[in-house]
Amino acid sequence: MPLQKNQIIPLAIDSLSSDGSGVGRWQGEAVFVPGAVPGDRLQVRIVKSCKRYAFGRIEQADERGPAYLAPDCPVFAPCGGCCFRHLRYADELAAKQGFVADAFRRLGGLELPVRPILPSPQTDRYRNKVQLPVQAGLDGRPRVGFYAGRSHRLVPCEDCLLQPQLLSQIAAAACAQMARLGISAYDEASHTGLVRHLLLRQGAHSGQVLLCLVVNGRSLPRAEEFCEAMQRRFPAIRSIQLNLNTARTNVILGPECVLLTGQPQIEDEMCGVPVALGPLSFYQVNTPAAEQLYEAARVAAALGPGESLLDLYCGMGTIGLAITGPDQPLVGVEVIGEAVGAARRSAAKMGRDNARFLCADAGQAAALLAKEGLRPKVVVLDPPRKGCEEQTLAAVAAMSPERVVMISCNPATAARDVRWLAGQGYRAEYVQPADLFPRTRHVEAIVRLQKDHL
């Protein structure tokens, strides 16, 4: 008999799902329980029952497993962003390494060495970028927080443990100034009000801060007073901007930004590569862990003197510029024009005359470069979560590089793409997992592929 909603069952947890839920079995049926860990013995209330599996919540913990760690965040459960905060970090790393290995074995059909996962140097306070929805509280004053899972219900949060305390303090002060100056929070239901989100960035090395208000309009009332008050209290703020988003949409950022005060971008560096960051810039949110990742990519690329690199999905160019030297030619391809401009400026600051960056779709550019006869020694692929288009992989194979280094934020699509390349004569030598997002479900992986010469 299938499980029924609100039924309470005793459940022993024996594994973890990739979203951080504990998994147990009741009469052969899998039950997923948020906040549970292997070794737990629980009383679980069923909240949703499907044909072959069910979801439950903990009614009572009879015994906790050895990996359990009492969550230290007051909004851990309703927020849901830190799905591993109830787990010791060593066990989180082991779980993520297992997820990567399972994806390549089960989805890629590949048995290859999985190296020990690279832990993040910081497990808290590591995010250099935060996006906080703004809503009016019961008292009408603006407040920030996070949306509860699969909803737009705001969970107020004064200090998220994943972001620097300074950014939490700036967000709270911005809300206080908005209340003082009569600047309204956005109301999603009526599409009225002004400030939709606060976006903050901080350079991990420079300490510079950018504050951006995403607004349902084109200006900010009493903007000069707001900016003066914020910069007087927080000297680290080097840029205050508006992002204009008047659409009735769930997309956070609009296409246009307006500078209120300070400089258009804040400055930082990644692996010695100078970067300039605006509100719309794509940039790794955990700088120390990303620097570890890029070093692992450099080792995997193993470029020799004078050997060339093609960096597809290159973003702001930081990967390619970080893993090549002055005598190693670099071509980067990125579809977002602002990122390409940033990459070119970084290369110019470094005196890298042998680095060129193209604004184009990765697949189309790779096919064109292959027809032009480009034969890079190494190709780096760093695609979005959906992975590579087959056109891109086919163009890479046509260039016949000695090595392909794939950097992926989605082990499932990476396994699929690596399997495709294996059919074109590329042997996957190893997978290197890396944890760039501690306490969350995300995990990165680097795969080194070598061309077989038969």
The other form holds:
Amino acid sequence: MPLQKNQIIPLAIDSLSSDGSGVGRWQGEAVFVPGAVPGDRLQVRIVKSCKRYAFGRIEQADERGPAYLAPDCPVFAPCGGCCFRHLRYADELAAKQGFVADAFRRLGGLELPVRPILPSPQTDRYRNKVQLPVQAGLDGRPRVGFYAGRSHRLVPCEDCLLQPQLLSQIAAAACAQMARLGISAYDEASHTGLVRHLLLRQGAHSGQVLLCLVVNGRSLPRAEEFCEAMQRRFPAIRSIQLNLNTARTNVILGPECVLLTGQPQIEDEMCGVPVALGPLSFYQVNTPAAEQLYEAARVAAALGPGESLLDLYCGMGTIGLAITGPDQPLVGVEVIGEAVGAARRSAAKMGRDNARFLCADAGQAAALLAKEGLRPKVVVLDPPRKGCEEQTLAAVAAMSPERVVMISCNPATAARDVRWLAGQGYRAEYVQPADLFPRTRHVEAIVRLQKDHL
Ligand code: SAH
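Mind sharing the form predicted together with S-adenosyl-L-homocysteine? What's above is the form predicted alone.
Okay, now the whole complex, with that chain kicking things off.
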């Protein structure tokens, strides 16, 4: 008989799923339990039962496995942003190593060496960007927190351990100023009230902070007083902006920003590449770990003197600019115009007149560049989670580069794409996993593919 909702069963956990849940078996059926680790012996309440698997919640822990760590965050369970706060970091790394190896073996059908995962230099407070929903508490005062998983119920949280303490302090002070100045929090149900989210960024190297209030409106009442109070208390704040989002939508940011005070962008750098960051820029959130990733990409690309690079899905151009030198021609392709502008400005600041950036779809641009006769020595691919389109991979193969360096935040689609390239004569030499998002389920991987000369 299948498991019933609310049934309580004894369960021994023997593995971790790739979303960070512990997995045990009950009469052949897999039961997924968030917050559980291998070796746990638990009483589990079934919360959802499907045909061949079920989801449970820990009712009581009779015994904990050796990798268990008491979570150090009071909202670990309801928040759901972290899924590995109850596991020793070494075991989290081992699990992520396993997810990557598994994806390539099972989904890609590829046997290739998986190098030891690169740990993140910091496991807490590593995020350089945070987006915090704002809601009025019962006392009517605005407060920040996180939405509980798959809902818009606010779990109040003043100090998330993934974000710099300074950003927590700034968010709390912003809420206090809103209360003092009568600036209201947004209410989703009635689509009234003003401030929907706070977006904060801090340059990991520069320390500069950008504060952006996402508002259901076009202006902020008593904006001068707000800015003055915030800047007086936090000199690191270099930019205060509004992002206008008056739509009834789940999408956090609207397209338009209005500068209230300071610079439109803060400055930072990544592997020595100068970058300017606005509220809408895409930027790797864990700077020191991303710098390690870029270094691994540089090693994988192994560009010689004068050899050229094509960087597809280049964002603000940071990878390409970091791993090529002044004598190595670079072409970057990215679909978001703002990011392309930022890449061009970084290149100009570095005096890189051999670097050019195109605003286009990666596949279309690659096909065009191939037709024009571009023959880069190495192609870097860093697609979003859904991976590359076949047209893009075909255009890359048509350019016949010596090496392809695939960087991916989704091992499953990377395995699929690497397999496709293998069919075009590109041998995957190794996978290098890297942990850019400690405590969360996400893992990054670099694959080096070498053209077979048969
Ligand atoms: N390489 C960059 C960004 C990687 S994220 C870095 O390391 O920071 C993936 C990027 O691909 C995003 O900037 C996204 O805007 C871009 N992108 C998504 N779909 C695209 C497409 N079809 N063509 C070109 N770029 C695309």
